[in-house]
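Just the one chain here, the form predicted alone, laid out as structure tokens.
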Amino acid sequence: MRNEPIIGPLTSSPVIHRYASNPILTAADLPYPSTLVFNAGVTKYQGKYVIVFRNDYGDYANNHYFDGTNLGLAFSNDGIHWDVQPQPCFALSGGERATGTITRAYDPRLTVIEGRCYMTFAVDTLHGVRGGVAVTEDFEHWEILSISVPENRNMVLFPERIGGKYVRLERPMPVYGRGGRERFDIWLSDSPDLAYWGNSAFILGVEDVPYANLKIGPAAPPVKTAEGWLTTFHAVDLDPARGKNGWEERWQKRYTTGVMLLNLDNPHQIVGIYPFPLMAPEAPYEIGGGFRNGVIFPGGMILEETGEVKFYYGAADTVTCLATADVEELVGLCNGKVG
């Protein structure tokens, strides 16, 4: 196996403000049992926003594991104040449930397309890691439209059909393709009706991005703009050096956000990336404190008509946060016009 560089220190792209009053959500915000609150997808929807939660409850420092995850709901007037809904809004039930095959679902993702909210999200089963995809109008009745094989997650749906189709961004984890080891790329599929997907395609590898080192994946459903779909994607780096790093004994990666830009009407095609990353860890909330310290992973991006873009993290695999950024600089940062 190859020995790959270490990264050394990273920064976040200046072009980046992260909310004051971060954190936004908390384990303290739900009125039922919670550890951690973060990868979430938000999406804005009937005129509010709506953020879906990976909430993963127990006591972990003394039982060194979880006692479970589940999605949790909450909405919001402004995007940054939330009214958390009284009970978790999604669990897998009935079938390969039933049976123990599924574990649990988690890392929700949320895109509106002609009027109707879909969400994917991984699961856990006994068979390796698989993504769904899933409709609501009300989030409290879901339609499951399908589940990958294994194993593939890290699924985000473009907001809008394509040359007549729906457009996924995913990340296999082709471990024998990539000599055993945990090394990861960015692929496109496609599908007619959200059920059955195909004419998958690489799109962006670990070797084309300089501050990854192990693997890369997509982050947050992509945005239109006048220059291309505005994508992120998130970068991991490994550093054997690391040791105890959060909750666990041993915590070495280090998870970083990119952006890029891709062709409006072939999203195959990179029109341009930034080569260096737009957020890296840095806050307090994101270096320390936290279940995995070092961790930035943007699960929701809001256009506003005002041209501010709202970036939802998780920090720390613990918390939510809120950063943004002037969706003009965005773009200008991947087409090398801004520094």
The other form holds:
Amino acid sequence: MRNEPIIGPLTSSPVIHRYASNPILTAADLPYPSTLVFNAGVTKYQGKYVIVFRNDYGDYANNHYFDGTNLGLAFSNDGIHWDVQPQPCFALSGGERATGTITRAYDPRLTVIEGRCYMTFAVDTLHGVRGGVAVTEDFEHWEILSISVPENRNMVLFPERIGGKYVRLERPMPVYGRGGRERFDIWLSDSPDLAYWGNSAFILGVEDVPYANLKIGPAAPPVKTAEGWLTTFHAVDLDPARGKNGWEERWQKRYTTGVMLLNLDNPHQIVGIYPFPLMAPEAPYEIGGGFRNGVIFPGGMILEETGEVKFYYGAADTVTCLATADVEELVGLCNGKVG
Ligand code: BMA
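In place of the form predicted alone, the structure of the form predicted together with beta-D-mannopyranose (BMA) is requested.
Let's see the whole complex now, leading with the same chain.
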């Protein structure tokens, strides 16, 4: 890392309330092999809450690697207590070096658009990280609509078309053009059909986020408010002084969450952004005992009719947690009126 300042201690905004019985989903809840249950997408579909979560499985303690990753599925009536389905619902595998094929899918996000449920996900291949978009009607059969070229991931779909086009936020990974470092930013693309994506535009740079010194990326799919699209992003800072901070020998990154408001008709335009973290790792399950401590990674955000916003996030890359906030307070943070 060159020239970037070390970011000191960070705290969460007081508008955030962590669910007292966190975590809401862990490996112990799964009826199939599981080690880490985290980075989930959540939506409301046909009257139920649906969660699709990342499941990394294998005996990491002895082998120092995971055997694989699949995506698990659960339903809920309250968004808190989950009925985990007996089998994972999605997995990609393969890995032929000659064709650059897929080795795994992970970090799902769910968005309902015009009554259909879409999932975006990251795809590791032997020739780079790609971003996928799929659609389902039953969470068992998935039609893959597109998978990007490398290097791109953290795609989140807006829940409605804007100007007739589907829109997504995304996070390309331009290592060559950013001096060989992970200086990654948030971009936006649109599509007539969810297969072909273009009109790509820069939205927010890592330099614009005072509590990041490495990279940023979209978090959960945006929700609509009267004052704009309310959306979260993850922000990463690195401190070489951090040593063993999880199961690996070294984990020097911290993942916090930011929040911003985008213009409803022209989401390229940032209406407001909170200059401090919305969430920073503080709770015991966020800062200790996990695979990678100090990580908060939201993938789901639901705006309830009461004005409560539910945030679903991976904690320490190990478990799935819930936090809530009032939508007006969140909008106020972005507009500089609260906090
Ligand atoms: C990112 C992704 C996420 C993960 C995070 C922290 O690069 O791999 O899945 O939660 O790192 O390890």
